[in-house]
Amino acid sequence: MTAPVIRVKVPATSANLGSGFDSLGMALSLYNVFCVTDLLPKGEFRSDVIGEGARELTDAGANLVIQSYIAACRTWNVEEKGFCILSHNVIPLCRGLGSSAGAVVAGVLIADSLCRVGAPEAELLRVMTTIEGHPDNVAPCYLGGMTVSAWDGGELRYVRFQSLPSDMHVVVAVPDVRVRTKDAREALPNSVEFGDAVFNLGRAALLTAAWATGKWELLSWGMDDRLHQQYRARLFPGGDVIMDRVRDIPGCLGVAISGSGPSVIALVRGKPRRVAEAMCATFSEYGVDSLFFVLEGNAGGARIDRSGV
């Protein structure tokens, strides 16, 4: 085989990490890497998909690191170089982990390299966050690390924190169920109580302040919500217990629903076994299957090797 003319290597991400709905987002060291290996004509794509995702994602028209492609040339105004795409997927799909935001992280850097575009890092998170919606997964795709952002629907602000300690760790259950984006957003109320409000801005000040200054075990109460996690937890079997009964667990620093769900994520300072068993325990408890990750809290973010262009 001969070498790819494009590859891009994302990570996967969980968002919001309790408090920080919609702005928090860290990198997690699960990625997926996507290879062009051909060039075809303008308009022309074709794809082909192994791991995650391998039967409903081969379809080009519906390829969402070609539509990122795509949609990045025309904000750009630059031609369309058609391509083949080969995608090694491990991220799991629709499980809260950014496989989405990778899909267009990978997209717009595809088309800054193969246009020529040139364009610098704000550019490419504007571009990704308007094509994404939000940028809390796709700022710590990009950038790696924890990252905090603000998007105005126009000018994205945002500020890359530093990376857990080497001996803390990040544990993931992911349940073998999936949510929908959509059906996350439609589960949260119009409107919530003044006082809530309040402690979400609290906890999302406090977990920011925490992880800027290395304070790891103020992590558990910066972590607490009352602003989605609880409307969430009741998409997916065993989501309104499993917190409960993983915070408590010696060495767990903080636990939240990884993104919009189903997935769980907790911080671990030491073993990571105990907290990884409980929380399959308690989906299993709950009729559903269950795999974990126990991963690195330093990922690092998007890297494209352009040898062949």
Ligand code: HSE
Second form
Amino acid sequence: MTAPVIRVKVPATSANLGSGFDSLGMALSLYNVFCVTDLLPKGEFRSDVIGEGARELTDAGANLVIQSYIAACRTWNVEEKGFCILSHNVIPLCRGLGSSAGAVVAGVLIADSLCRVGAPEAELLRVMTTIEGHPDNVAPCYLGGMTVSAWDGGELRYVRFQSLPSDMHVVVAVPDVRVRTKDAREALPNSVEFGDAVFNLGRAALLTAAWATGKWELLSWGMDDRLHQQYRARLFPGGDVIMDRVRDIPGCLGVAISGSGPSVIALVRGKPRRVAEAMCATFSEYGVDSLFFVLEGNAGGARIDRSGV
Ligand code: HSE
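The structure above corresponds to the form predicted on its own; please provide the structure of the form predicted in complex with this ligand.
Once more the chain from above appears, this time first in line as the rest of the complex follows.
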């Protein structure tokens, strides 16, 4: 097989981290790889998918990498060269692990590279966020680590934080049910109590400060939330109880619904197995199969290899 024209590797991400709705997120060491294998005439695309979504993501017209590539080309007013793309998907779909954001990041990076735009980091992230609609997955996906982002619908400001220490693990339990982000957003109320907004403000600020200073013992408070998780926990079996089942297990520093769910993420210092097993046992008790990943807390961001351009 000849070398791909462009190869992009993107990490999974976990957005919100509890209190930081639409603002905080972290990269996870689980990766999708997209290879542009051949160039085609302008506007022609072919897509093949291996792994997650292999049966349902075959339509090139509906492929989010290609759609994001086209959107980025139009933003930058450059010709939409056609291509064949092979996707190796590992990140589970519709589970709150940023598979869509990964596709957006890949599409924008392919446009930047193939069309020789050479956009700076802030412009790449602005375009990625515009396509995705919120920054909390695309920022850590592109930059790696944990990120804080603020978006006003046009401009973006962001900061990337240090990785977690090497003795900290990220446990992600993934149930065999899907929740679409659109549905999880529609489940949220139109307004919240002032006291709940104040609660989350303090928690998100504490979480960010804890991450910046390495005060990991503050994560359990910092990841607490009253804005969205109580509504989303009803959207998947076991959601109402799973976080309470693991919160007090020794070593568990914090637990949250990953993104818009239904996966659940726990940050664990020391041995992660008890937390992972408790999460999967809870899903089993509610009649749902699940699997867990024990991931690194220092995942890097998207990588692009342009050897064939
Ligand atoms: N912040 C987003 C949400 C992440 O919670 O809806 C999911 O895309």
